[in-house]
Structure formats: structure tokens, C-alpha cells
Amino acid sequence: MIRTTDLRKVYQMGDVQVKALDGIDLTIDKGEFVGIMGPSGSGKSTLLHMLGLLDQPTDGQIWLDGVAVNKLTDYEKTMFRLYKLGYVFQDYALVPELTVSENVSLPAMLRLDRNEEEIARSTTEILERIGIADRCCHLQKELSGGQQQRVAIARAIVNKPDILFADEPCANLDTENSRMVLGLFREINDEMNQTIVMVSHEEWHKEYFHRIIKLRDGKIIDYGK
């Protein structure tokens, strides 16, 4: 499902080169719920951005679902993200002027293989699954932090992506809402066999993951069980 070889990312900071990723080799199988953990500055978010095609590695190879995504054109990467990948971020990234339903339906509207009826049905189904259908006509400002993250999760999976990437999705939530979000991820993982790769810095999140990949100084120090 996900494989990298000798993945590297170097940032040029004036005369200094900073190695954000320094030779990452990993494999993540279909249906795994994997946590990426490590201290601040270890390369967690950088790795997630590389895997999610949100940034370009300096060197190395990435395969997603058997496709060598490094070799895709910018347009092909955009289409790959739209049809194959989903994203959840810590700041929710909702459009404040749109209702819950409109936010969730956005990725489906961008696809060429969905008509209005299919989009409406998919949006309703996913809102019901996430447990927030009763807020479908509300704006972002009318939702709690936990509800906003539920909407972000619904939007991320409305297209039924092969891989769901989550970058510190609980960073702005209290413990109760964090457990709700993580429980929702486990439910999605169990019921839909959804592959999930999540960046986290909270030790207690470990109980939700199948496996933990630990980073330090841009290197994998523990591949997990």
C-alpha cells in the first residue's frame, strides 16, 4: 500500500542544510492504522507531507498502491490525491462560509465521475456515519471543536480514499474530544478497512494504533510491531 526507499528531504537555510528526513525506508500495509511519533523537529509532519504528495522529497522513492508517485506530473499528482487520498489537519481547514454539508461535499464535487445525486447521497451517508447529520445546515462558527473535526473527517473520507492521512488531528482538542476522534478513526479503520497514517506527539494515543513508527532527527529509530 505504502512503500518508501531512502526517502530524504533537505531544506536549505542560508548556508546550512537541514536534513528533515534522512534515509527513510518503510512499508505500511493495507488496512493498517499507523502512528508516526517522535519529538518536535524529528520529521513527523515532513514525512506525512511526502507520503501524502503535499511536498516533494529531495531524494528517494515513494510507492502508493503500487504507483511510483515521484514520477507523476503535477496534474497526475493532483488527480491521484483527489481520487486516492484523504487528509485531516489539526486546524480543521473548513470553509467558514459553507455549511457542514457543503464542506463535506467539496471533494466529491471536484471528481468527474460523480453527479449531483451521487454527491448528495454520499454526503448524507458519511455525515450519518460520523454522527453529525443533525448539524448539516450549520456553519463552522456554530460548531464545537470536536464537531468541526468530525466534519473534517467526513470531508476526508467522502470520496472513500485508499489512504487517510491525519496530521496532529487532536492538537486543538481536549482529551474527551480527542478520544472521540481517535475512536472514530478506529471505527472507520475496523469497519471500512481504511488505511490510516496519523502523526501524533501524545503518548496515550498509542493505544489506538496498530503500529508506531518512531522518528528522531529525520531517521526511523523504531519500526513498531
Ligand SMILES: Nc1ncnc2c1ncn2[C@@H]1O[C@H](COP(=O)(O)OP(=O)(O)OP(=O)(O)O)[C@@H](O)[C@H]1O
Second form
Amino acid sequence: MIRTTDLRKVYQMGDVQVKALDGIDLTIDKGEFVGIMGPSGSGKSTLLHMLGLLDQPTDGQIWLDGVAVNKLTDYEKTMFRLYKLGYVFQDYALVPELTVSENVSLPAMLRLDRNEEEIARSTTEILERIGIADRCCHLQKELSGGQQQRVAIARAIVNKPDILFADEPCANLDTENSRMVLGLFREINDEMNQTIVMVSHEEWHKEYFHRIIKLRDGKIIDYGK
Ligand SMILES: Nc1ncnc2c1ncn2[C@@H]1O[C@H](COP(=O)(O)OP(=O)(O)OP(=O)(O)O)[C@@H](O)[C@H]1O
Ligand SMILES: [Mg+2]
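Could you output the structure for the form predicted together with the ligand, given that the previous block was the form predicted alone?
All chains and molecules follow, beginning with the one already shown.
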């Protein structure tokens, strides 16, 4: 499902080169719920951004679902993201002017293969599934942090992505809401065999993951297998 070989990302900061990723080789199978862990600055977000086609590696190869994604054009990458990938971020990244329903249907509306009726149906289904249907017409500012993250998760899965990427989705949540988010990921993973790659630096999140890949200084120090 996900494979990289000798993946590298170097940031040039004036005269200094920061090796954010220093030769990452990994394979993640379909249906795995993988945690990416490691200290601050170890390259977790950088790795997630590369795998999620949100940024370009300096060197190395990435295959997603058998496609050598670095060889795609920018337009093809945009389409790949829209049709195959979903994202959850720590700051929720909702559109403040849109209601809950509108936020959730947004990625579906960008697709050419889905009609209005179908989008309305899948949006309602997912809001119910995630337990936020009673808030469908509210704006972001009228929701708690936990509710906002639920909406962001609904939006991330409305297109039934092959891979769900999450970068510290619990960073702004208390323990109870963090458990809710992690539990939701587990359910989505169990029920839909959804592949999930989640960055975290909380030790207690470990129990939710099938496997943990540990990074330090841009390298894998524990592959978890
Ligand atoms: N846009 C950038 N420009 C320059 N250096 C960067 C950039 N983004 C990340 N870095 C550097 O790359 C390294 C890895 O950063 P990254 O954000 O991937 O770490 P992280 O493991 O996600 O850390 P945290 O737990 O604090 O989020 C760090 O040394 C960081 O300073
Ligand atoms: Mg990070």
C-alpha cells in the first residue's frame, strides 16, 4: 500500500543543511494502523507530508497503491490526493465560514464523479457515524475542540480514501477527547479496513496502533516488526 526507498528531505537554511529525513525505507500494508513516533524534530511531520504528497522529497522513491507517485505531474498529484488520500491535522483546518455539513461535503464536491444527491447522502451517513449529526448546521466557532476534530475526521473520510494521514490529531485535545479520536480511528480501521498513518508523541497512544515506527534524526530506529 505504502512503500518508500531511501527517502530523503534536506532543508537548506542559509549555509546549514538540515537532513529532516535521512534515508527512510518502509512498507505499510493495506489495513494497518501505524503510529509514527519520535522526539520533536525527528522528522515525523516531514515524513507524513512526503507520504501524503503535500511536499516533495529531495531524493528517494514513494509508491502508494503501486503508483510511483513522485513521477506524477502536479495535476495528477492533486487528483491522487482528492481520490485516494485523506488528512486530519492538529488544528482541524476547517473552513470557518462553512457549516459542519458543508465542511464535510467539500472534498466530495470537488470530485467529478459524485452527484449532489450522493454527496448529501454520504455526508449525512458520516455525520451520524461520527456522532455529530445534531451539529450539522453549526459553524466551527460553535463547536468544542473534540467536536471540531470529529468534523475534520468526517471530512477526511467522506471520499473513502485508501489512506488516512493524521499529524498529531490529538495535540489540542484533552485525554477524554483524545481517546474519542483514537477510538474512532480504531473503529474506522476495523470496520473499513482503512489504512491509517498517524503521527504522535504521546506514549499512551501506543496501545491503539498495530505497529509503531520510531524516528530519530530523520532515520528509522525501530520499525516495529
Ligand atoms: N520548512 C522547513 N524549513 C527548514 N527546516 C525545516 C522545515 N520543516 C521542518 N524542518 C526541520 O526538519 C526537522 C524535522 O522537522 P519535523 O517538523 O518533521 O519534526 P517533527 O518530528 O514533526 O517534530 P514535532 O514533534 O515538533 O512536530 C527539524 O529539524 C525541523 O527544524
Ligand atoms: Mg510535527
